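So this first bit is one chain, no partners, the form predicted on its own, shown in structure tokens.
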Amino acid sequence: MRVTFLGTGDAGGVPLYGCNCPACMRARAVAAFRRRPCTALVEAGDTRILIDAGLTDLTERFPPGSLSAIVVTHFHPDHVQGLFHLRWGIGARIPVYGPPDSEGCADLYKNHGLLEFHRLSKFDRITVGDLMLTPLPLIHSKVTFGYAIEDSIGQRFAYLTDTVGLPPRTEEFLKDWRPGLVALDCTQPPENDPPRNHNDLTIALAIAETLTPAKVWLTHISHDMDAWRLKNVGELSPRITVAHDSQVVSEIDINRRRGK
């Protein structure tokens, strides 16, 4: 298995508009500190999916016929805007699988043109290719899905956005299932005020130490984090890392962090 973390950011992205903290002066400058909408592409064998399509330029990424499928954590538009303007392409139709949201965004079932949409069950899985996939319920303002995501040779990810907190079936199964690598929504700084929608680095934190042994790789990243990060450095476990757009994770780094 080989993760791609396309976007790591939250909805505003890093440089967030108007901004002038440190973090997002420091984006401006350099574009490896830029963060786009939270995305990730997995693949196994021949197989490959899209979690998530907040990235506008989808069309331009990935060329007809090479992806098995796009998987949708949740419709809120940061998530799946890239799907407005994919949809109108000519060809195969695209599976797109998500959560029983009835609503949607906007008029994407309505007007699917070539995707072809599918909703999913909690704990329910699914077979894509060479990857199977079992939706986790999260705690969020829309109907969300987490995946635990596993290979046919056993490597496990499990990828964990946008959510407070993870729901205690979710967090049994996660226990039960030890994932070898973990993305985790960890939108905030440490905060006073419980935080909303999002994980705060605390809540992040607590989770983490709930799915030990596992790799876990900190997303959805908003300015505010990476400023406090700024300040901050070398706050975080060897275990947990902050990801950043287009790092790759491959299977050998699944694999030791399972003790293989």
Contents of the next structure:
There are 2 protein chains.
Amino acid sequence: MRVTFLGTGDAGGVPLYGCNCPACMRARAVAAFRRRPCTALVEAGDTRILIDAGLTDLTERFPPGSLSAIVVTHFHPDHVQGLFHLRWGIGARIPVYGPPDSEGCADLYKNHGLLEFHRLSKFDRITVGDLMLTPLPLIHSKVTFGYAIEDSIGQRFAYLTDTVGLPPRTEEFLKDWRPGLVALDCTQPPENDPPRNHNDLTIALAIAETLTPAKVWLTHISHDMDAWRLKNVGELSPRITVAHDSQVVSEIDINRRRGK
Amino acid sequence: MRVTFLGTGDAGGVPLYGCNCPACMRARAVAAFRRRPCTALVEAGDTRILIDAGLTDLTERFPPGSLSAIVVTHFHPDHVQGLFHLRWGIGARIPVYGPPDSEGCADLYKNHGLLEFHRLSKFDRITVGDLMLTPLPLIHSKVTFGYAIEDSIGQRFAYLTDTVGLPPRTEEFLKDWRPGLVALDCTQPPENDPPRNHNDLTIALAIAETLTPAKVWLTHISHDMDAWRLKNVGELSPRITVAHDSQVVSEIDINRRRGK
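Can you now output the form predicted together with another copy of the chain? The one shown was the form predicted on its own.
What follows is the whole complex; the chain from before opens it.
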């Protein structure tokens, strides 16, 4: 399994429009520090799954036939806006799996074009090519699924954004399932008030502590989180890293198969 | 008044994803033939109005403070999707004028961020800096306004997309108002069946004939229209031109002030 973080930003992205904080100024000066809408590509063998579709240049990134499926976490625009353009293409249909959101986003369901929407049920595993995905309920302002993704040799990756904390059943599932790699919502730096809709770093670290994966990549990062990191340098812990756009994780450490 | 056609494409754009027609192949080879979401910038003195916001790079094109207002024709995603990202910025609010659509698009009204939505009433003129705009009802699958735009020296520009034909009161208004320049929906080449939601060339030419402006720029062009033009070369008429992306019209011929 190979995971590429195509986008690691929150809804506002980095740089945030109109903001001159150190993180936004750095991102304007150096493209490598920019954060686009939160999206990941998961590949195994000939199977290529895009998790979320907030990038607006999907038609340029993915030629027809290059994606096995798109899997969306939820229907907020920053996670599905790339579908608005893609849908009007011609050729083979693209399956789009997502949570059972009766609204979707704007007129996506009504005018689906070449997209084929499939509503998933929580904990109801599906197979897409060489990958198996189990939808895991998260805690967000719109019905949202994380995904437990396993390849044919047992590598296990959990993608968990957008969320604030984890519902008990999702936490139980993951403790039992033991993912090697976790991508985790960490939109905000440590906050004084209990955060709403998204993890802050405090909650993200608590989840990492609970699930004990070999590696945690923090994603859905805001400019505030980047600015906080500029003032609080150093490793969070050897197992916890802030992801950046275009980052490739080609070897997933797994607990189940330590011999690999 | 200066008009820049920032985007002249229909919802699918040119090239259309997955299409290998001559127009799409040409657009892939030569960037000048690409068509992005239909958008125009209208400038007069220090006033800069963006008509529609379907371009997804608005935060890069328009630094904070550079737009007097955004005026939307309707709330289909290809006309407003650029607002999804822009809204999360910080700093001065941006007024967004549009038709009285109770839904808007996705969660734009609910989570408006720095956007200030104002619902206009048909034929109820507003003033934005040096420009006066009169909303004109059009005929489309969602409540849609065209705009009659006049600057302080009497130059008159009508922006009429998305529409199929014109409602009688809008046509009467325009015949009386006599715009010098008209930007007009011409999504499709001549069609055998009566078109729905958008003008084909036959209807666009009939409107041009009725309104008799000095110049008509066809916009909201599909790949089908471009492909038809490749087979049917030559001027449509001296006064009618197919617009292209980035085209600037800096002198607007006007009927009222022929001496200029």
